[in-house]
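Consider the single chain below, provided in structure tokens and representing the form predicted alone.
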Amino acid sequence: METRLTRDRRELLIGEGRPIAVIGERINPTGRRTLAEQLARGEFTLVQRDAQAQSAAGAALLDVNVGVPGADQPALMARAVRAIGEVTDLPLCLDSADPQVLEAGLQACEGIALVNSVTGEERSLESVLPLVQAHQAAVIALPMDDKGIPATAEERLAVAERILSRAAALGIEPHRVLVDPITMAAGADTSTAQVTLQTIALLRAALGVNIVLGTSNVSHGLPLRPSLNATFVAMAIALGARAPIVNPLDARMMETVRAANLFLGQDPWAMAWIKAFRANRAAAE
């Protein structure tokens, strides 16, 4: 199963047999005061800088979140999409819990975007899925519902199945629904990472869908976060995750992804691995 995303004339295919598609997470004002302040003023210098840096570091698509409290977020999303388009043609992942913000981004985006996200909650299903179908977009499904986040992999699978069923009823094909198994802080409950990994395996076996992996939550509150994140991503890729949401400027993370591509047969003759090594060495010198 392949998910196709586009921006202008660039195409990205996500799926088994394709290179791991890194979703760059940095265009998000959460915990980034300077970015939040710029967005509140309607400035996009840092947004464009982040877009260029993540593209250069190897991101395959860019997550775009403009969640600044009190701001006109639909207008900000549309302007951010256009500003990013001035510096890179990478496909976009439009990130908001507000359907109006998502719609503004979809209207401004030329190509097939990825919507982040829909849940199994009734209000989310009713408001987000029609937008996805109207714009022929793809969507990330979070397997949680009105009862909250399920505690087991089997329960998360059941919610994912319900989301896919509702999507299919609107004409949204399974290849346009990527499932995020939900990552929680391992420092608060060490069993949660195992549940996430079990969910990936179940989703791949039962549904064959492509898997997006929100990553950074797993190491929240713990030391040596880059090592934990990279190890978690490597384990998730081995089970079938194909699109991790990470910081592409984290050299350890990108080395992990490139190594995974090599070992999965997506880097013939290790040329991408060697090219990245030479580029990093030249930059250090």
Second form
Protein chains: 2
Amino acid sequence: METRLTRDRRELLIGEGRPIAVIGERINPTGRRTLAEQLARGEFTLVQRDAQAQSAAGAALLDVNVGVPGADQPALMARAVRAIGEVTDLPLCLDSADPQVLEAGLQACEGIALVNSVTGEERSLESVLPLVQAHQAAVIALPMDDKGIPATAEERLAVAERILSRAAALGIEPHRVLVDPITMAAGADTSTAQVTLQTIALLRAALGVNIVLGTSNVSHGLPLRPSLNATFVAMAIALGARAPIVNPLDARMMETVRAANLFLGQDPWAMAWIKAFRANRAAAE
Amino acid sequence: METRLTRDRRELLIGEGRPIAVIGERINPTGRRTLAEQLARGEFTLVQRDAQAQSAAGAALLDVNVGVPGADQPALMARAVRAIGEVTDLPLCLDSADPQVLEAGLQACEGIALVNSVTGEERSLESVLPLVQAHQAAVIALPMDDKGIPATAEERLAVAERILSRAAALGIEPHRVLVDPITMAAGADTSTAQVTLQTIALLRAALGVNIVLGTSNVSHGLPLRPSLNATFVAMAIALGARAPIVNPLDARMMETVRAANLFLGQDPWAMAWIKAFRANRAAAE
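Switching from the form predicted alone: structure of the form predicted together with another copy of the chain?
Full complex below, order starting with the chain above.
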């Protein structure tokens, strides 16, 4: 199953037999005060800089979240999408819990964007899926519903199936629905990361859908987060995840993704591995 | 399926629901001139120091290879086993292609050792398996045979099945046979690492055997070997490998193994993760 995203004339294919598609998570004001302040004033300098830096670091698409409390977020999203388009043609992942913000982003965005996200909650299904279909976009499905986040992989699979079935009823094919298995803090609950990994394996085996992995929650509250995040992404990729949502400026993460590409047969003769090594060495000198 | 190894009164259990068991690879004269010279003179200072250092770094068992050309290797193996026993009670992995060397090691070793290795080659099956059974040891099986190393996971599974069946005929139960999927240089062949990973998944699904992973070949000839090795081990663990053969003095590798234990539910409240972080920080100060 292959997911196709585009922007302008650039195309990105996600799936088995394709390189890992890193979704750059940096354009998000949560916990980034300067970015939040700029967005609140309608300034996009940092957004553009983040877009360029993540693109240069190897992101395949960029998450765009303009969640500044009190701001006119639909307008901000549209402007952010255009501002990013001025500096890179990477496909976008439009990130909001508010359907109006998503719609503004979809209207401003040329090509096939990824909507982040729909859940199995009735309100989300009813508001987000029609937007996805109207704009022929793709969407990230989070397998949680009105009862919350299921504790087991089997229950998450069941919610994912319900979302896929609701999507199909509107004409949204499975290749346009990427499922995120849901990652929570591993330090707070001994079995939670294992459930996430099991969910990936189960979703791949039962549905064959492409898997997005929201990553950074896994290391919440723990020391050495880059090390935890990188190991978790490597494990998730081995089980079938193909699009981790991460910080592309985290050198260890990108090194891990390049190594995983090599081990998945996506880097013939390790050319990309060696090239990145040389570029990093040259940059360090 | 659980593999039980012992030395003196120390017990190590390998399997699903158990922490990753790191097999320390350092006691091996290949490419280590000082160690080779010491072994050739019958000196075990460095062997003992390696044993202590690997034990302190978190190895669960120690590989012992005394392959110095021209030396009386059976005698060396017996003496090395005793010398290691003076400084640590970790179970041992007796590593030689020569059955006489393995036998000398097994005779010198108290407890249940791991024999490294038997292959599907007729000569190996005939000479190694009876030793394993006579000493009630466990053994690492390499799924290659008189025709060489199979190119596909399915063929490696078939060879592993043949080895298990020959072992069973002598009374060696499957839990005493750990299979190594065979790892070759990823830079030399685009698909080889993928075949190794597929073999792990297939062996787990079809046979349920415990998986050992000879690791370091994967990065042969490439830059940033610790990064490649760590990512490969993380991916292999996600698919079911439980005993990687690695250098425990490689800090990144051990960090990766600790992270994997956390994600597999083997580190409640991340206590071991936090403890190792604090110990390393204290050591660095």
